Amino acid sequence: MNLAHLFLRTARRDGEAPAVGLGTRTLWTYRQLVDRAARLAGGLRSRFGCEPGERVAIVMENRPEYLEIELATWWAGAAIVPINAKLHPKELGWILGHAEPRVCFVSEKLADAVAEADPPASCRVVEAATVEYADLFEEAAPAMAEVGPDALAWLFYTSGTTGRPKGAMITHGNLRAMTYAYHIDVDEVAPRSALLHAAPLSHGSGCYVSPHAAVGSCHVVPETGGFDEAEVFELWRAWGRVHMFAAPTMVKRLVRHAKAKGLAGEGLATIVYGGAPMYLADLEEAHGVLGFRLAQLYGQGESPMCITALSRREHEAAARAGRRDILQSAGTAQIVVEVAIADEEGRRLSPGAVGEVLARGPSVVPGYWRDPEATRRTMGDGWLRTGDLGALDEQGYLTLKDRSKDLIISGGANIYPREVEEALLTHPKVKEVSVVGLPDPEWGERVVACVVAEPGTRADELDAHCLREIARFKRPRRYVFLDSLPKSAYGKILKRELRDRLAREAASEGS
């Protein structure tokens, strides 16, 4: 069934419910949004030949048009290709060439970058909020396209930090499965709540459009088009019952702002965090400042937002029971997914053993766009090989250790950077930390901690702290103090960039 039906269903049941907001004001009700999207779908078909199976790219910062373009594309039976607005024009060009969309919608802010990207000649570039864009709504609205569960709905391109990005083929069935799991395992959403899109619509926040449309939430786009702590608190108060997706770094900034301004999260319902680990010290601080309003998900583009989850209620129950092991976990398998731990040969491991996290179920994509070899390597046997290392306990709680490529082997011992990071973050002077492994002629690899800390913090005091918290062999052999850590557009710390930087500095010192 076409995902657009979720919006149409809400429009029929509660057509006057706010559907899209900009800042503190409502722009369109669900009836108006569906009407606009259906007419835009007519423009996509008649002007650009967007038939079922075609692709429509979106290169914009968060803005209201994003949502009607997404819905119109599905209404026409085509697939969206939301592209990270922070990519370099060369990266944009590669994705546009690989996806070959019929049309690429851009904002005024990003029009020059897309022009420099040199899209394929077959791709028409249309800038939002122009006469050309408005003309698309003058066409007759077609009937909603009938598509099956295996029809392509979204081409999700990976970040490309380890090579060319791959396009995960997310289907209508994948997003429907994620929608059902969201309401069962992740969060409880009442009709006429609000979903605040302070995180990129091209990523996690955009994935949650479907479950919120299903119950009639208003999709609120900040006036800034992005993440600003003061604006977020203002929008929580203005809309009430606000849900949002955020990376852990965003949660930390919100907590820091709340403490500085004496705020407590009035109007906030739930922050669903994911995309990177939330360290225990940060989570406990967030609970103390914002209350038990956090839920966690673990997923990947290949199983969008849907592998494991730890709901808001589970956070509170674990905190009150002193179950820090549960708070440090990524929760249990969502209802539509089976999760297992395997060794390098694919053999299943017993509870407590560390291995690669595998997942299978209706949320897992069928493969990568035009890349059968990557599809075979990653999910050829029906299981998604996540590349993440973790362990399942007897109750089914998954504790993530690290990406398999981030595992450090020093003196023959496995060292998981997250363990060391967790220990360092309990030091009161440490603000952020990332632990990486560098080649060492004697030990194979040595543990290096890249630390953002208060001025005057010394390596010896951090070393003494680690010796109190973790085994001696796990402690860093070197501490590098930085003003900030390199992050992706989605808030993930770029460990590869840190390793490359440290390696260059070592080579320079040795020459």
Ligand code: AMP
The other form holds:
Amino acid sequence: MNLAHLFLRTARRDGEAPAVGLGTRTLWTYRQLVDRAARLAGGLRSRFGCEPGERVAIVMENRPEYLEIELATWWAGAAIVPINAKLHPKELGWILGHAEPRVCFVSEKLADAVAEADPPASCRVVEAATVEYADLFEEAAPAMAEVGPDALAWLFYTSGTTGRPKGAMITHGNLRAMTYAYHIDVDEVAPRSALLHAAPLSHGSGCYVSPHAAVGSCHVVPETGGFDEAEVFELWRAWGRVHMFAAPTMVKRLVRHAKAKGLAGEGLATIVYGGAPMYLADLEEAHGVLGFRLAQLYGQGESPMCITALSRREHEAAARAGRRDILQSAGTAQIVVEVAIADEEGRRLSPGAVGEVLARGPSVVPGYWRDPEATRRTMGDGWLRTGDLGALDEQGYLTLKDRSKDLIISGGANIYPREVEEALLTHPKVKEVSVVGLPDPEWGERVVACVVAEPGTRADELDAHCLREIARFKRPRRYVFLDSLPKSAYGKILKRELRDRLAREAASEGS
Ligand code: AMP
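If the one shown is the form predicted alone, what is the structure of the form predicted in complex with ligand AMP?
Up next: the whole complex, starting with the chain shown before.
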């Protein structure tokens, strides 16, 4: 069944319910949103040939059009390809070439970056809020496309450890399964609540669209198009019953703001956090300042938002019972998912033992776009290999110990060292490089590059080089010049040793 039915159901049941808001204003009701999206689907089909099986890319900061483009694409039976607005034009170009969308919607702000990305000739670029965009709504609305559960709904590009992004093929069936599990295990959402999109719709916040559309929440886009603490508190107050996704670093900033301004979170229903580890001290402080209004989920692009969860109620019960082990966990398997822990050979481990987290169920994607080898490696036997390390206890609570060692999560964004290493290795003076993440109180982790380079190489020239090659947020914050990199007997660089050494140096500098 087409995901667009979730919106249509709400439009029929409660058509006057606000569907999309900008700042404190309602822009469209559900009836209007569905009507606009159905007409836009007509434009997508007749102007660009967006039939079932085709793709529609979106390169925009959060803005209201995002939601009607998504719904229109599904209505037409095609799949969305939301692309991180902060990527470098080279990275954008690679994804557009790989996904081969029929059309790419851009905002005014990102139009130049997309032009520089040099999209394939088969992809038309249309800027939102222009005459050309408005013209797409002039076509007659087609009937909603019939699509099966295996039809592609969202091509979700995650950076791959091989340095190239991989497109997780999220189907209509995957998002529907996640939607059911969300309402049972993650959060209770009353009709006519608000969902605040302060995190990117291309990633963290975007997956929340289907469960919230299903019950008739209003999708509120901040005027700033992003995350601003003062604005978030104002929007909570203005809308009331606000739900939102926030990465742990965002939660920390909200708590700091609340303390500084003497606020307690009026209008907030739930913050669902995830995407990176939440430290216990930060969670307890958030409870103290905002009340028991936090829920956690653990998922990844390959099983969107849907592996384990710890609801608000469970947070409260665990805190009152002094069960800090539960607060430190990522909760238990969501209702549609089985979770197991395995060693490197895939043998199942017993409770308490640390190994790789595996997941299986209808939320797990069938594979990666045009990458059968990665599909076979990651979910070939039906079980998703998450690359995260963790342990299950006797009750089924999952504690994440570490993630696959090389992924760096800084400010909620995933940064794969290999991508940064490959960029640095194209600099003529760089001989060897290893990029690691070091703990950072503000960002969770920060990127540090350990470099073996020709004498006299300066950090600022490497920084300038990175700016030309990769997204700004992936650049190393620090360069450490070394004579050689520590290696194992097999010649593999020992990242853990590097991390430990840098952490020891930082500790002795601090003491
Ligand atoms: P992505 O595919 O970009 O959504 O990133 C998914 C990764 O983020 C997971 O594989 C984990 O390493 C990490 N992650 C997601 N949720 C949590 C969580 N609740 N606690 C700790 N790490 C998480």
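Take the two forms, find the largest set of C-alpha atoms that superpose within 1.5 Å, and that set is the rigid core. Residue numbers count along the first chain shown, from 1. The shown structure was predicted, so the numbers you read here are calculated from the model rather than taken from an experiment.
- After superposition on the rigid core, displacement of the C-alpha of G437 between the two forms amounts to 2 Å or more.
- The rigid-core alignment places the CA of R9 less than 2 Å apart between the two forms.
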